[in-house]
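A single chain, nothing else alongside it, follows as structure tokens in the form predicted on its own.
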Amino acid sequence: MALVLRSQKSCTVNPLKMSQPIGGALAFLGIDRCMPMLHGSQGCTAFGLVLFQRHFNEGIPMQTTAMSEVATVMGGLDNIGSAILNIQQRTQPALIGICSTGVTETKGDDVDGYLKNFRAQHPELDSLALVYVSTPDFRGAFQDGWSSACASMVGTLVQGDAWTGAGSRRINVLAGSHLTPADLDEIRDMCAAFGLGATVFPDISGSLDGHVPEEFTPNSLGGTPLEAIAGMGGAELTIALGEQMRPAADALARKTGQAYVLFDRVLGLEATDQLLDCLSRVSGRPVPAKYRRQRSQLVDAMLDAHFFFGGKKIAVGAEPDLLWELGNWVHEMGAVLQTAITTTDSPLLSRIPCAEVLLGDLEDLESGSANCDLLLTHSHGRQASGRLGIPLHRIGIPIFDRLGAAHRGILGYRGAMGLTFDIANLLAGSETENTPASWPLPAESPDACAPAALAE
């Protein structure tokens, strides 16, 4: 059992966490033809816009209610109505997802009440879906915003009718913010291999996977269709990936009676075994041969790599669900999780295989990593890596100094194998860098391989 501590510093130095509104906005970006909107100042939205553009290297649709100083003090509800009308006129989205910010939360705007009155005054917008989620950036962190947005969308958009999309047998997959577009493609392929159609929600693999659309769209250019979300209650089972998706799964269960299974891990041999076993039970089909071979390949990769992992000290800074994934995987590979830093509370933290988990920042990660062999965190950990002289594997959001972050995943046997090789190569490289090209032999010890030694 890990001891969960909270940093007692007077200020955050080199922040690890990102705010709730940014997490909520990313969840909305996983819905087809959606326009996320932050109810706050222009700077709040600009920050998230730049962060996502640098991470995904894609154009990001995002709007703001552009709260001014006067509107903040006097109340900015009218800004919401004006923004909705402007967005509808210019981009005609299927959904506008509204995230609050610290500015409007401090003022205490009754957005839910305002939206009811707005709906009554504008019946011409009945076909436009509106979802509001409270995401104050002075509380919680990135995955909390994602979780709250998903629960709000389920409560607002899910209906009783089943979706008649492609595939006769369907399941729901509620995906956490720690999963990449590549991970979502992998889980969709897994479901298809068992003859199951999957409604992945939210599905950033459709909107932020780096494809070039045939024509320009000002809204999100893919993701979960609204009709698929409306019909989620008709699925055979809901699979939630990540503890952060429990509120959304509970909301779906309350609304539709839909049973769900939650997997708090998707990385590693045992986690993938359990996921495939669940799909096999639901479909009534055996695990396909290709996954049996992939499993064998992962086992071989773990055998090859364990020499580099054994006893190594590793430091991880990540959101709780990603920290849980990486911490357990590091432990299973024979390394030591020396330092664990995270951003927000989670029931998983006390179960992470290390002595302490600290809710802190990247300064805490750096100070706790002085004797470590590897850092695992996002791109903002590069300065600590350079100062400490230890390698950094970039994982999570944001990754802005490397290409292809959206196409790297951890889910499934292939995801675990790729991560295993990446980390083993880093650890092997650090050993090589610290070892001279040719060791000087002690004067009293003859070279056993020299011809003279052999002749004697």
Second form
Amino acid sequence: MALVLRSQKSCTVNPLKMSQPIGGALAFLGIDRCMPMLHGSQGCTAFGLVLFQRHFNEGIPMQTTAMSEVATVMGGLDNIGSAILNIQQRTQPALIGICSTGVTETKGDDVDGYLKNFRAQHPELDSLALVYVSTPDFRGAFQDGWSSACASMVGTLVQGDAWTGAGSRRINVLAGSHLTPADLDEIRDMCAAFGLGATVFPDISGSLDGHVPEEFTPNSLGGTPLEAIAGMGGAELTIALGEQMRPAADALARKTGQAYVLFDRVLGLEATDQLLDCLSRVSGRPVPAKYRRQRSQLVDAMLDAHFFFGGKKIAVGAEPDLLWELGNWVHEMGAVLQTAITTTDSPLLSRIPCAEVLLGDLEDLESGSANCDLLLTHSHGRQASGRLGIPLHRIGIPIFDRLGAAHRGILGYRGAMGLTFDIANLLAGSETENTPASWPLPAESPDACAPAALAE
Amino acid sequence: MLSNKIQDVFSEPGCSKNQGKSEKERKKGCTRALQPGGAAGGCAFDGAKIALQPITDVAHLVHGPIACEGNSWDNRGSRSSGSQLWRTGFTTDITELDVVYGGEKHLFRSIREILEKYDPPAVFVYQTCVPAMVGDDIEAVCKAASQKFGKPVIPVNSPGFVGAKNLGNKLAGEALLDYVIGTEEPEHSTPYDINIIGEYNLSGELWQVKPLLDHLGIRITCCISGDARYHDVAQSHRARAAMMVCSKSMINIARKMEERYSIPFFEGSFYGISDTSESLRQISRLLVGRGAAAELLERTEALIAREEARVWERIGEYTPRLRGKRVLLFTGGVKSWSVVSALQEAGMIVVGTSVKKSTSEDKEKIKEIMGQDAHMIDDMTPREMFSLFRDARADILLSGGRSQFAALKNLMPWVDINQERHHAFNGYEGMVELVRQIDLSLHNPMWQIVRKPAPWDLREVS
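Starting from the form predicted on its own, produce the coordinates for the form predicted together with its partner chain.
Shown next: the complete complex, the earlier chain at its head.
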């Protein structure tokens, strides 16, 4: 349906895309007592840290191997070792998640090999988990970094026993980077409503949901515990949310022989129906009354809101999985997905209900939105919105000029209902009232019908 | 050569810290070796970008992978009175092909696209780690592009791995000195023209001071780099005097402009009341020394007297509400003591101040203002800060964004006084605003409510 195009420009203007390593780092932040570390120059970490701090309004633990010029040229493997020792001494995390960067990938450091030797030399650190993921800045995007980090964690941290989950009343939820802490809370509540315990992985709802902790901690606080990850093979089923979680789900299936179901959509009436139906079948319990009621509320919201969506032109700039959610949902509500810009490849792109999907930037979004009614993208869309005079709904990462990003979700009937109202209200608020000049005749219309005085 | 440049910047004779060092120590440089696993803060590229990005009408093009620009663009609080082009994020967003084959052609084409689409007076090209490793010669590409397109294309050679932010600030200054300053002549100049160096116009704070200068008939030829236009920077060598703000970042510009163009400068600050007055005096003195009429000094004193009286009166209005409140001041350093007197005037007690980046001179000044038992904090981990608040030894924290959670998560008030802040704190106006913000924060009724435990917690205790 959609033609997938790549920008032909040399210069990216107003980037939509963020880099792989910080996508990986955010996945690590969803693990309890973790210290993410970028193997690169210290700026690589500083930019990501500031970005997350402003998005979540939380202190962000994140470290760097602080590559100097000499280390960059001669190889920086020793920096990894000294960084691990340093972090271990200062903050005692349960896990250090290491992401490579453009700097160290250009040199081609063999980190896996180095870590093997490091392990052998430091048996005292056996209880410290280390996960490495290759995330060069010059390839892919944020979502790819998240995806790879999750697959690496499954590969390293899950215990590879045979599947033992039958009748355990536990399920695994592999969550993509397009989901917010609010979404993760929602899916966990859903599972609980069916009597299912859920291991949400990675779980940024524990660590980055904006709460006031009792104690100060230098590592991530909350998030998936390592023991829970190790025991993921003991769940009845794995549910993967977002196409980006397929590599992790595959890795888990390979390791434990466990089946998985992948939901590429969590937003909307049908998507939520599917999700609840799956939970109902796994648990053998009927869908609880509260969700039947919420479903009915969403249906009513859609009925009330569709007047505002009908025929409206909407431009979306988002990473592939979020674009897939939003593009389909906008289409389902009767609006037209006029412009779709994304950051990286995905098998979903060609199926998005739009003439073209462009791997591009926010300049492309801006030039494709001249006659649109609404922009849907992250906070960096604000300049385009201002210049075009088109309302912007901020969604995705980063949202640094509005509060509460962690508490707004799209998942479940309530997530969809919230988004439906937010967007409908924006569209309603920007409708222009009709004036006497709203319906002019064409300028060159034949004058034969006009009275003589006007025909002059 | 980049390494020569770095050496040159390190041995800066104008730097007061350098003056106390031996030849050998100077050569070693002033950036501490970064500790893997224990480092915080930005890289040299970050520093260079921060220093130059406030030049408003220029296209700032980052040559590197998406991380360098994509993760950080449009996140600075500088303000422009004109062009908004500086807020547009331009990057070559290099791919594996560029890493393998080199990215020079990609860079050249990017420059052309920018000139065709946005027609800026100049393009600044920032080098980053990966193309520096690959060996892309951005100086050569910029030279070729300048010749081909007839527009200045300025290389800023400050890849992240060469050091920390501060070094990048200085390398950015070198780029201006080498390629921009003195390349154009102004239509006219007056004996009342000054440069302000090292002021970034965060939250528009330059405009809190500009009316004072306007009132005295003093013209800002160029502010480097807050709210600057490219042509102003190019013509800034015709100013008669200069003020250097925030000493650590751009001292090389001030000193070399003195060397090359005989523009005398002084190191001053518009942060704090006495500092503002002293800076105004210094500006007038330098200008009179360079040919301005001597009556400028009297007009300056008259303005200072009038404005100081006005500001003390306005701050005094807050004294009844702020008397005895305990403030912990945690900033970059130089700024620490310049606000202490204003806080004291409003009746507050400064219980501690950071001296992490302060010189010994700064520390003396702190003792002078706060007394011998001034609590000077060299460095503090977030955990230590957290416990400081837990023990209720301070009522409010004034700091940069990074340490905000030490206060907020302890249900303690915090006011942002670093780069990312929303409020402007320059000049006389700025001190009133700072005291007003502290008052608003301290007396927000929200604190009482959030500090109350939940009723069931109370019940469970009893």
